Amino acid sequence: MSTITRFAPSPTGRLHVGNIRTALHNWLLARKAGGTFLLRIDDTDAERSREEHVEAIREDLAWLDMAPDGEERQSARLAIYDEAFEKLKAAGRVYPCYETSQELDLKRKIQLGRGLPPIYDRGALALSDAERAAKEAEGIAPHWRFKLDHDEPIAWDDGIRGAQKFDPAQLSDPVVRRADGSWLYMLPSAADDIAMGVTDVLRGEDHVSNTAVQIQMFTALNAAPPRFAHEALLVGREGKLSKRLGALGCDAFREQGIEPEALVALLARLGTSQPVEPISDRDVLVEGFDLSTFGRAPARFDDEELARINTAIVHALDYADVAHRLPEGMDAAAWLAIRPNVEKVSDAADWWSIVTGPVAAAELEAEDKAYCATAAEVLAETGDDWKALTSTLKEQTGRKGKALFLPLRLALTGMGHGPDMASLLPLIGTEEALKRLERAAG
């Protein structure tokens, strides 16, 4: 059979940094195995739902080469979830209620006095026809329910937790569709999984009692459950995700300048035992994704280790790849020399315009005006030549170390730190930098 995995996020906001590692799970999953990976659109709340959201949504998969082989979206899919419920309240799987929301909350607060679990006591299944039809007389319309059946444990195997088991009479008959018609999670997902073939479901471990619920669903619905898998929850440095990092999405990956191969390679192996390393090569972590290697611990997002990770995938990029990113008239030979400088690559346009000047006059002593006076009438000879420049002013002037590169390179470039000189100065050019050098000395 072959794997099927998706991707189901609500368009109510901007996919955040857990959306996106659910995301790329499921992408590596699906390519491991040859397989497809599927966007499915959350969208049966109208009233939360954007479209904008939509077109983020694709354009944030774009952006991280995960574009998915498919899309459904479930606004178009209500006809499937009719079908799916009229079947189980033909079984007599689903079932009407017409507690208000107030009176549930009433029932919980008793049940927790008298320490008993706060789930639902299936009070509406003792209602007689004669009593439903009076409510209905009087304008109250149910909510419908999922009727667990409580004969047996509900138990998977688990591609990260292992073996699950759970007492169904334990948890709440959940309620799947609402009073005026609307549907919540449950149903429509389950009828989704079925109809588009979903072979593998790769969640957060807070869906862990909603796969107890559905896998009766999927029972009830005649169809063979798929596999599950539960990953651990991102958490920040202090131990929980700040609002911050939970809010944080593509775009504000994109503005800090992140690159997509970054956080492609921190995600993919957060909450491993695989190391995180910056691997830029996508088939190197489809080839290694193991859901064996996946921890029962929370997964640690350090936005630190995202930039350290960044700037080593930067200082791999070649030309050909950033060329249309930097700024005009910088080529090949001057990406490399100041690449590896750079923590991001809109960093390459401060030190473009060193190179390309003006730059801050340097503040320098009067015994190193007159070395910058002499090491202009050497650069007369020696041209753009950083080593032969260097060589002759360590032989005409006997200064070595940082008195002999120090002063050059801050006449040169206004900064005491930077790119090699040696590949710096050749695109400084032989004329530019005499004026610099000049000017340096007064």
Ligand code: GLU
The other form holds:
Amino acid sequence: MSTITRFAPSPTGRLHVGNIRTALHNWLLARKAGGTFLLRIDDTDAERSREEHVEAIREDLAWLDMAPDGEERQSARLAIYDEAFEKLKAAGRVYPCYETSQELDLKRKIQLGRGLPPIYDRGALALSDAERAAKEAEGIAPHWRFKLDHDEPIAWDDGIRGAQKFDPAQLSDPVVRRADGSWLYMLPSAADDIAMGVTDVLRGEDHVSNTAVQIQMFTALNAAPPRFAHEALLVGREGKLSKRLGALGCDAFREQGIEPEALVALLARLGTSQPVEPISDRDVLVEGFDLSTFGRAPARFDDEELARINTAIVHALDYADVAHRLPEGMDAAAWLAIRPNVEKVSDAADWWSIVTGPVAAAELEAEDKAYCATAAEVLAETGDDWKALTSTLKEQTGRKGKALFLPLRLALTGMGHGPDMASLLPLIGTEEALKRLERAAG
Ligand code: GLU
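Now that you have shown the form predicted alone, what about the form predicted together with the named molecule?
Let's see the whole complex now, leading with the same chain.
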């Protein structure tokens, strides 16, 4: 059976770094198996779901070069959930409940007060037909719970966490449908995983207890459960689930000059035993993807690590990859000269403006001014060949090291540091370089 994974965001906001990581791992898992990666938009919550977020999710996945092989949305699949619900109803696996949320709150408070876990007491199951009829006659529409089978423990072999076992009696029968007929997350997700032929559910460990419930739903719907794997959550450098991480999305990364490949390289391996490296070749990441290398400890997301990976990736970007993001006129030679000095692609514009000028006037001592005058004469002979210029100057003036190079760099670029002058000088060109040296000579 060919592997089918799915990424199932709720379009109630933009994807954040934690969702992006889950999406990426599902993408990698599918690619490694030569399978299919699906996007499922979990938009059953009509009030909180927004079309603009659906579009942003698509755009983010495209930016990350992880476009899905197919897309489904839950709001268009309600008939599938009705069918699953009717099946469960016929099998006695869902039951109507009439408690108000205040009544449920009160029950929970009493349980907690007695030191008991706040598990739903199945009060509604104890209602007689007459009592139910009376509720209906009062105009109270029921909400529906899935009836967990308490007979056997729920067990699965988790792709990351290993053997898992749950006592279903320790779980509340989950509400699957509200009184107004709308759906909660639990049943539609299981019904979709069956209908879409999902073979592998890979998601955050906040879903572990949902998996226990959903395994019973698969069985009750006569379907074999998929393989499950739950990854440890992503935390900030400070070790906490921070609000900041929850707000950090592709738009913010793009604004900071982070390349999608840098984010992918980091998130692919963060929290695994494999080293995080600036790998921009997706095939390498796909090949190395292995759930057994995932750790149980929270994965720490560190902006500084991302910035380092990003810089290394930018330093290896070809001109063709960045040409459309460079200033007008900046060619391949200029990119290669400037590339080692940038942290992000947009920094190239600053160095390019040094090539095109005007540059800041250098503050030079009298003897360095005289030296620049000599340099101008030599440059008129050697042209924009930095090596020829500096070795001639060395011979003529006896200067070496910093004294030989720094005044020239200051005169030619207005700055004390920057890209390799041997690459920069030909970009500035003989004529312009002459002008700059003469101006520095005063
Ligand atoms: N919409 C759910 C979430 O974002 C999907 C969970 C799942 O992968 O089943 O948490």
